[in-house]
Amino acid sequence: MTGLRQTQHLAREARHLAPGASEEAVHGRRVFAEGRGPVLTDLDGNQYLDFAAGTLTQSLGHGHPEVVEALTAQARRLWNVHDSATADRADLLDLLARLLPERLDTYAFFSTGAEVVEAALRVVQATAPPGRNRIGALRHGFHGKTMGARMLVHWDIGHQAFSGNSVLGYSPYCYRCPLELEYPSCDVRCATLVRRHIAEKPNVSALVFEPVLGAAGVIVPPPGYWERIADACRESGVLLVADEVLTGGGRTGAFLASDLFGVEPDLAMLSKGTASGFPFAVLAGRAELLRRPEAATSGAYASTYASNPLGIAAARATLEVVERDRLIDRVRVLGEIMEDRLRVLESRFDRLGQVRGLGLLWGLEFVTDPVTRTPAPETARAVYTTALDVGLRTSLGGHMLRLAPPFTLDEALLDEGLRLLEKALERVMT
């Protein structure tokens, strides 16, 4: 429960603050003091397993001491020059050559998810041959709250509707299959129809997509999907834009989850896994679309924060130790674990419909019952809540929990984690 400390600090910033927060600060009330690997501490000295790594960004935990050493060092020397070249910069240029597909070979550096996501889309639309002038996405999708990112997925605020040149495509969602079908039955119909609507129309330039949809709930797609998908955009000159905002970096088992599946981006977008929660983002792509005059043209990756020298040291850092403890194996071993895991608690209790996810990140989903398959944010909420009470934090959205504990996680905390995952599901579900 919220101490004594955190309720009277709570009360004091509802004064002023805006509300909107997210529903973990809304419904978690915890005011958190300290971060130490994968332990987080509140205001009333009460401790908790990260399961959400941050908001996904702390793939090493927080306060790694070479991401710390790396920030204090580089803010007693130098902040902010614009986007001029710094000392560090070609190091992590170089660094992300190695980490990144060879075909990914050009960056540009940015601050934020959506802002990244905005790059991306002018270099789309200052490329695109005459007449193709539709983007695709994916319902279900989530790519920033900016103006361009909500077109794509036809999110509308109030009575506005920005739809755009946006054509929406079918997601991989099986368990709520919008038509009705069955996999392996079905034969992937859904891709089936991206390929008809998206891939094979010759008025889309691109297909902008998460490989796995982190905000729905972490939706991985069935064997067959990208194949199908990836290989008709190839043939129609379709470009592939991938949005690892969320799982680029190394979260699903590999640098870029696009890999897993087989699909080879001709842009792709990562941030959250870069720098340890500190702001920044990297918009990777081929040369011959990053550097075109059309897409590079005075100013295009420039942005008041854009390749600033404290987030450059903090991603070089956070993706040193990710490629020098090779933490990418790291997560494949842990997630087995954890599959295996969750996939009991699946078995126990009816109202988590569904379990899904790869690598160290995975999506629980809760239901009423699992025959209507009625969405339970309510049940969420209190596994959340109750969760929170015994010492695990997770994340929260809607029906969902999303589970994305860091990397260097050892074995045994692991396990506490889950036992502390089931002592909650116990408590709500039973």
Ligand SMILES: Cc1ncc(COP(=O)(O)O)c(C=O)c1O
Second form
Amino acid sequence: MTGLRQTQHLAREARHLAPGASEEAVHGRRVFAEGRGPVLTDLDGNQYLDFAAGTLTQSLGHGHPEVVEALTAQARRLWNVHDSATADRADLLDLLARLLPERLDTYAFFSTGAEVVEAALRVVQATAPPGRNRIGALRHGFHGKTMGARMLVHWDIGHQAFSGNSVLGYSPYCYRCPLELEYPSCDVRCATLVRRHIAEKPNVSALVFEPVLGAAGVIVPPPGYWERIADACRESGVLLVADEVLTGGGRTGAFLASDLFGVEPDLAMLSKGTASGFPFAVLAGRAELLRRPEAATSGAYASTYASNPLGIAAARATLEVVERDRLIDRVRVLGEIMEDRLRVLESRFDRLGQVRGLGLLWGLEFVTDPVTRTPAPETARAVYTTALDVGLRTSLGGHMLRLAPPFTLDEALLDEGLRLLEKALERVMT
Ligand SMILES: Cc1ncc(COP(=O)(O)O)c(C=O)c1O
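Requested next: the structure of the form predicted together with this ligand (the form predicted on its own having been shown above).
Zooming out: every chain and molecule, the one shown earlier first.
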């Protein structure tokens, strides 16, 4: 239950705050006052384990001392000199060159996920051969809410979809297979169709994709899906543009999720996992693309907050800790524990239709019953609010919950969070 001070605070806010907040904020009705590591405290003094890690941003938890120190020192020195070089930028560039695959050796910096997706689309358009004027995307993909990004999003998230000039392919959503087939006897037909409609089309310049579809409830492709599509794109000159805004930075157990599926993107966008919640985004690409004169025209990668010194300081500090403390290894270890525990819950509760995920990124899909698989948003919402009441914060979207704890969590707190989830599931579903 939302405490008294929070209730009063929310009532005061509501007088002037535009509606249209996320489902999490609307149904959670919490006023958070402080974050320390994996723990949040609200205005009434209640504490929560944050298994949404901010909005999948806090890979190091909240207020990591080294990030706070780097940001504070930078805040004392310098805030904005447009995209001129600052002291930390060369360090961050070198760090990214160590963490990312060798072929992605050229970088531009931005401030949000949607902004970096737009930048990638501009590079695609500027470098596309004549006649290749369409862009491929996947059903259930999410890429942001600016117009270029929205063009690739074919579901009404926030506002109505606006499909523009994009071509849509099937995502590997086996639980609700649009072709009504079963894996593996389907022989990954969805991938064959993506190949036919996007990868092999002479008028398509690029396929923009989430290697694992995050906002749609963590859709993890089965073996064979990406292999088939990536090879065909490569052969026919369709650029592979990996939107790793959510997955990039280690959350899936590799620095880029694309690596796990053997996809070698030409461009990759990262944001959430890079700078501990400070607005920051990276466009990583092959030098041949990002340095091509048509793409790299004067000012092409500049904007008011692009290459912002504060963002660079936060990213450098965050990624240094990820590298130094070998946190991606930790993601894999914790991910295995999480998978075992979540599978038990999946088999115990009928209305928990499917649990999917990898590393520290998990989706729970709720249904009214396991046979019809009718989506049950009210159940997801009830589990979400009950979990908050018992001290666990998760991420809510429609009939899905996502779990994405910080990489720095210890095993005892992982266990505690999963115990709280179980308690919430029991309260709602038994
Ligand atoms: C894969 C992906 N791309 C792009 C975005 C848009 O990022 P932002 O909200 O920072 O604009 C998101 C946001 O959740 C995302 O998950």
